[in-house]
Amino acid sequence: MADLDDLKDGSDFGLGVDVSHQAFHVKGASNLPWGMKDRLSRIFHPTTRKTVMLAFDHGFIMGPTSGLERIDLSILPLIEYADCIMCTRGILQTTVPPHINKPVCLRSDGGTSILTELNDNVLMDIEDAIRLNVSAMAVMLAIGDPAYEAKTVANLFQAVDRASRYHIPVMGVTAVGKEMIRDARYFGLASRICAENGASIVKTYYCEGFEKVAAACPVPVVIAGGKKLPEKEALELCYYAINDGAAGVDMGRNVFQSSSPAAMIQAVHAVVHERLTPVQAYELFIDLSNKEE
């Protein structure tokens, strides 16, 4: 057992975490209360300061998306390889076993489907998030949309107000409309608005000049995987995003729509936490895929 002298030497008590420094390992969170730090520590690994989130919240606007028709079969086997899962409360309560002991970033807003135009105007009751023991709440922002920007910013503001009372972090998710220019200027603006309104995490997209987006945002930026890419390209996306300052990835379709989902999420995990190159990660993906056959 470590003694007082070990503390002077920065002992990690066998946990792999340096306790000698005072700065908290999550960007922008040093001055947050203990409960908030505890929840963020569940999401972001204390040594790598990164996270691999597995997103399968698509059904709340897209219905039974390809790969998500049977979440019990397609997603549950993948959860063990993720640091955090992102889903809706309906799926969480009906399909995700409570004994998995993974932190949950819960989709906490709603109001639209792919059949209608954007109109997110409903925010979850904070008491339900507490009952579900979530580690973070996710709220979408439609920055640049003249009809719905103000409403979605208000949703985030209200979510932060309510969640902060119970030390629950909120993740601001930057939506991208069809007419929006997907560049560093836009994503930098959207990410900063999320953080300025109290989000403890921002989820946005990777783009050219992403290092400026990440540097200008005072909280961790996690990139969205977006539409399905070939596996090698998806791994390159992860690598370059992490290299340019992303604090992690929130992969959905690029994992569960892969030809080998379990192999893919393990390869993504290796890029984020072990800094494998895209070539090395793709070789790992192929190797793990062959072992599954």
The other form holds:
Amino acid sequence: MADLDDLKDGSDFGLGVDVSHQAFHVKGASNLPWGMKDRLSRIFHPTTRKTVMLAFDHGFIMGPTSGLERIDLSILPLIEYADCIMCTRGILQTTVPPHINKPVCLRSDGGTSILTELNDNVLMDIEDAIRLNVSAMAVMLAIGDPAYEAKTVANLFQAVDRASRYHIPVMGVTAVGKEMIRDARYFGLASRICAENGASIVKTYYCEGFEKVAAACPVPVVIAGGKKLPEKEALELCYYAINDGAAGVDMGRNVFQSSSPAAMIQAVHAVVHERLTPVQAYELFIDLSNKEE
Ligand code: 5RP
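Given the form predicted on its own above, produce the structure of the same protein in the form predicted in complex with ligand 5RP.
Full complex below, order starting with the chain above.
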């Protein structure tokens, strides 16, 4: 039986992780209460400090977009390879079996579709997030959008106020308007605003100078994959993002629109958690794809 001295020395108590944590393994979370830390630990691995979130919330603005027509067929087989899933409550309750017991980062805001202006303007009740036993709530911020910036910042603010009562972390999702310049200055600004308004995780995009975006954000930054890229390029994107300080990925289309989604998510996982190089990860992707055939 380990004693207090073992704790000081960082005994793992047979758990395989250092439980002495002077500093908690999630950036910016050391001063948060137990419930927050527990939920963040479900998302970010205690040893690698990273996460692979599988995003399939796109339907809330795009409808049955390519790869998400039949989530039961396309997404459910991938969930075992993800550390966390990101989806809407509609899909969670209708399509994701509760017994999979994966941490859920719930898309918690809603608004208009791609057919009109792209903006989010309503926030779900905190009670529903609690009932659904979510590990985090995701809320979008449209920084720089003259019409919707204020509304979306207010949404995030309100989500943090409500969620923190129940020790539920909030992830700020930086939406990028067409007129915004996708550079480190913009993503740095948007990410920092999320964190300053209380987000415990930020989702943004990779860009040149990303190391400055990650360094200036006091909470973990995960990157979205964006539009579908060739698999090799998507794996390079993951690799460079992690190298430059990302705490993981929250990836959708580059996984579920891949020619081999299960192989792709495993290759992404290996880059994020095992630091495979893009060449090694692409080899793994090809290898796994061939085995699937
Ligand atoms: C949509 C989202 C998506 O979850 C996010 O963009 C990640 O997906 P992808 O990797 O396909 O970009 O937040 O609003």
